[in-house]
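Here you get one chain, nothing else, as structure tokens; it is the form predicted alone.
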Amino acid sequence: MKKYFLLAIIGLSVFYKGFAEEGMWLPQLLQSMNEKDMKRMGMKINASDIYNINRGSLKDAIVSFGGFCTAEVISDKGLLLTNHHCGFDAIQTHSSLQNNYIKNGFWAYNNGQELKNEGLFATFIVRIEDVTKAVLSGLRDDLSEKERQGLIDKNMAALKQMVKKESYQDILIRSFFEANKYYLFVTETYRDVRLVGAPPSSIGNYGKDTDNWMWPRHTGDFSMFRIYAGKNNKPAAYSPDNVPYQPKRSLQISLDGVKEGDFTMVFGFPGRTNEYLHSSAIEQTVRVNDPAKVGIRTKALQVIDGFMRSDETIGIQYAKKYANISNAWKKWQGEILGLTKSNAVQKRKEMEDGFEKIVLSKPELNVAYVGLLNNLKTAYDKIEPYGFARDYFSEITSKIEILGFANQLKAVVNAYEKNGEAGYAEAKTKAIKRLEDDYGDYSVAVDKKLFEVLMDMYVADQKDNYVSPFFKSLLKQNNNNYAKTADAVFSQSKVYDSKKLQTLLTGSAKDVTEAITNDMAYQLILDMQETFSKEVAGNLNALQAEINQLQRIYMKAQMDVFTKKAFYPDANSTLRVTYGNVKDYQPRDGVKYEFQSYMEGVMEKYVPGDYEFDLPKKMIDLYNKKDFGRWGVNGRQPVCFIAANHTTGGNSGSPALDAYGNLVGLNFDRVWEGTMSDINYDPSICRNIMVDIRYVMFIVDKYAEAKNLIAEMKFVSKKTKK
């Protein structure tokens, strides 16, 4: 037993050592878990300054922006700062050929010029409570997974009824540590959020695809919004009578910048991580799942890019779609690279060996956890082919929009079959509205080419029984020519065009539902879904449920076995704090990157007329004159910087704070090799990328000349503490 335990200690030396920069920590637990470590690394404030329910704290300046990004309040008039790519949907919605805010930017020089955004919201966290005991009350080991979840849902519903809150507040309960713990969030959501300012894409998305996920970066990835409230400062639906929100706390903006080794903290709503997976899951990510998704998106991006470059209207229509597809596409490539370079699979196997040895050395752990790792490996081996089929199905059907349009009409058919005329009328109205909205950013020519290219992959790269029989028959009728098959589908279907849709949906409920079910695109997506359901989904779902159960046990096991390790929960779009230090990095042999970029780099990349690296003339003039105002340093304008903060999607727009809690940057990206931090954090190559707040202010002040915005912010220097 002593021999086994000694081997375990040796095998886990790296694991136990830990990394101060790693972790997405719950803010209410910082005082008990992280405060000493944070102060050791340079933090000058207290944990109670970050999270406090009795007085204003930093958490009161942080919002979930639309549920997909983070933003922060930077004035006492509800001014919000977030990324340009987070605000892009609003910018695009307000853009037209006459007012192209994507190309030219947008600035409101008074409140009356600010633009409303239907559906956009900002959510504050009021307080967080541990409700694990109440949620898991009554659970027994003999319950099935379905019974277990049913009881948990019942307990959560009862708990929500008991919690004290204001009428304008909401209750959210989320699981943590693979459903071993539960926390309750009391929230306040403001639904009148207006666009205030955004630089042109040539600044806000400078470098676009080439620079995405790369360092050094030279982009001003920011936009500004404002929260409006009722006259009582409480959440209210949009009204011209609403007034700028007065926050409990707004962030002060530091003019001091950062230097290497400085403490930094990122506060926001990270989306999803999987840091405690079995090695088999990591191995499949590298070898199977990421390559499959990358391959499909490579083809889709090639098609869209060709059209965008030759047609300005399509360029506007598909700008957001292209960015969304490209973002994950490049991220997955970096993830493969990082996991391979860091030898993540082998390191996880070494950790698992140590885990197994400790379990074998302790009788009290034997009963619960012996064989757990082997069971996980077996389950992952079984799910591999179904996971590949899932990724192919979801990626392809989501990129070919005619299939999505047809799928939306299922609701109309189902409503008629279940609820007759009344259900049909309501479903039809909703479907028309959704489709009409989608048509505004749609090109038939682009979609037809996507159909031709991606359906070829759908057939060629999968097992034959995973491919829709309807499509195989259709393809055969067109001599196995994908272009002709695409023509056949689009010529017969009426779901992708506004006028044709009106024709399709004209007539009695019975006639319309029959017309929908006879539409070729509808028949195709229905058969693709039925084939996937029959051949893949059943096995996939059963195996995934088994893995989820095993992973929950494995998560608890890791905490029981590695008692010296401080565990943080995986990201799940709830409020978190991550902290580290400003650092350079070496991604590969012979290459070293500094932590700061400057405007010289912007000019070095500048290519007149290029869709990625063009610049507005005014920016060039400001640079040539070295007219940086108080935002420059010794004749140079800082642009971006990197640090070892553990971030992920959802952290876009999060504030980067200094040791005193002052705003020094705006998080927007990670370095390419470090994107694998969602699965495996490695301090040697994992870096988050931030816009230097001085570059943001330089653009607002000198480029946009939005003195009204500068005037409402509070700036501090010489590390002033609030």
Second form
Amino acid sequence: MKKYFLLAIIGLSVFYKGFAEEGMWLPQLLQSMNEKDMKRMGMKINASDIYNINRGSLKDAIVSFGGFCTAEVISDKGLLLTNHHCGFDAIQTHSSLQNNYIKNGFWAYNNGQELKNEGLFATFIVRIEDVTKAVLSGLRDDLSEKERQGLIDKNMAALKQMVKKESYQDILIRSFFEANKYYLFVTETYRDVRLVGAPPSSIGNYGKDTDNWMWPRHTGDFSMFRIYAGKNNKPAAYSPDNVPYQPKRSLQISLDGVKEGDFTMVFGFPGRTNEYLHSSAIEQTVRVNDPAKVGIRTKALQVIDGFMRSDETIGIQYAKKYANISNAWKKWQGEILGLTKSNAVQKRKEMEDGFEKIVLSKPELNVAYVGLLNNLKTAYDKIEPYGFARDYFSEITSKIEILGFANQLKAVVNAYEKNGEAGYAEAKTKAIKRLEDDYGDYSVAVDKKLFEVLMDMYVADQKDNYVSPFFKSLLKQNNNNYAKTADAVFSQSKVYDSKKLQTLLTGSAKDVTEAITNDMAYQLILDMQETFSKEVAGNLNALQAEINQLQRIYMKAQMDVFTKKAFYPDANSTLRVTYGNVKDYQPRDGVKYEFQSYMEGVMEKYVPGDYEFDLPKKMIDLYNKKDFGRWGVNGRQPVCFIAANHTTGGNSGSPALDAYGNLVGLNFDRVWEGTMSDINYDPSICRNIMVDIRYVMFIVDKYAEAKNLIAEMKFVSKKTKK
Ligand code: ARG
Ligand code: GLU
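Please move on to the form predicted in complex with glutamic acid, as the form predicted alone is already shown.
The complete assembly is shown below, putting the previous chain first.
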């Protein structure tokens, strides 16, 4: 018995070696899986200081911010820190020409000045439980996929009824490891979250699209909010009587900065990764899907950029749309580059060869998994044309806005058909509100040009049977001229303009729904959707279901075959910890990037009056006087730094913590060469980018002079550390 125990320990220590840097780990499993490794890499606290359900731990300072970003509590009065680009919607909503908080920044110098934000929320994770057994109970191998999912849904519903929770808490069950495991989350969501501070976007988004996904970086990408609670400190709807939330735990802020090799961890809500794909899926991403999406966006961005440069109003209207389209566009290009440069497909194939060898060598594995890799390859080969069509359809129909506007009116027509006059009236009010909102930053000229250019790609690059017959005949009527076809559609549609919409929606419910159905943009989007669902969606969905099933088996197979490897589940917007060391990197031969940037670099990039690289005068003055206060070191102000932490979209706003669990940075991006980490993490070039917390504090203290905020935070440095 003792001997086996010893063997198990030896086995485990092999298991623990060398899986540093890559991985988005489950906080409740750190103690059993990662603690040793984390300490080896320099961590000075225990796993139980990070996740503990019996007393306050670091996890009690981390929230999902609105479901799309991460934020952390940095004072015992519920002060939240997140990115500028995460708080942007809130900042924009409160902005007007008189009070342009995007341009000038916003600071509340007392609680009374803080601004409420409808719809914004902050969710804490109270505890996490493994419920795999209960969720999968009763499953048999002979069930079809549909029966299997039906049973799982039933089990999950029953579980939600049974689990003990307080009335103000919620329960969430999520699948992990491609649906081989299930965890349950008890959460607490606060819905009174107020805006406290944001720097001008010339600081918070310094370098904009040019610097996005790039190192070296000089952006102060942060904003501050505050959680308010009812008098009992529990979640409560917005009320002027609410009080600042008292957290179980808030983060202390380190004044010490980081050195090369220092331990760091990033705690947050990463959105989506695909780390366990078959090599043919990676190959397809590089050769087919990423280039398709990049190609469409390249054209769309050219169109928008042309208008933005020649028309100032369009420049303002399209700034956010341009940034959104360009963000993923740039990331996918980095992904292609990184996957190619790192030979990701070849490496994955070598891993698969190893997998196959072990499977063939063991009868029990052989029975379960022989042929699996082949089946995966066949399924990916089959899905390729449908995947391409899906990317084309979704990219094009989301960039040509008139199609999206028309699509919104479907709800009105459907409501009338289903629920008569009453349903109609409600749906109409909703649609008008949404459309009027969208018209605020819409230009017909831009959209017409987008229509012309992108519909050309829709026809030219796709198999004929994937193209809407309605569009084909329109095109023919207009001598195959896309500009003329665009004119025709826009002149016979009323969905893209406030006045026209009013005309379209005036009359009896019956007349209006009929008019909508006859609108040309409406007819076009409906026919495009119909063509897509007839020619593509059926096959696409069936193949995707098959791939999901095969990937589920393959995930389990990898765990059964590589028994010494520690596996982490793909990101799925649940709370994770990732850790690594502060590290420079070499993007290409002969070039080395330092891990830290300074304010000298901010000044080097400064271009007065520029759209991307302008600076507020006060920042320049502070720099010239070297007035950095206690936030500078040896007369220099640190700005950003990089480390090898495995992060992805959704980790924006996540805290970067040092070996003691103190706040040293705020995560906001990754380096371009490493964006492939969503599919293939490579420690030699994958780095996350963080704002140095001392730059954040310099801006709050010296630039904004928000002494009220500095006063409520707690700072530590080596002198005060044990
Ligand atoms: N690339 C970062 C992310 O994926 C930052 C995006 C916001 N900044 C920008 N310049 N668009 O969210
Ligand atoms: N900027 C990203 C976000 O908003 C984080 C960067 C990344 O994708 O790693 O979540």
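Source: prediction; values computed, not measured. Superpose the two forms; the largest set of C-alphas matching within 1.5 Å is the rigid core. Positions refer to the first chain, counted from 1.
Positional change of S310 between these two forms reaches 2 Å or more at the C-alpha, relative to the superposed core.
Relative to the superposed rigid core, the position of the CA of A198 differs between these two forms by less than 2 Å. Superposition of the core reveals a Cα shift of 2 Å or more for A319 between these two forms.
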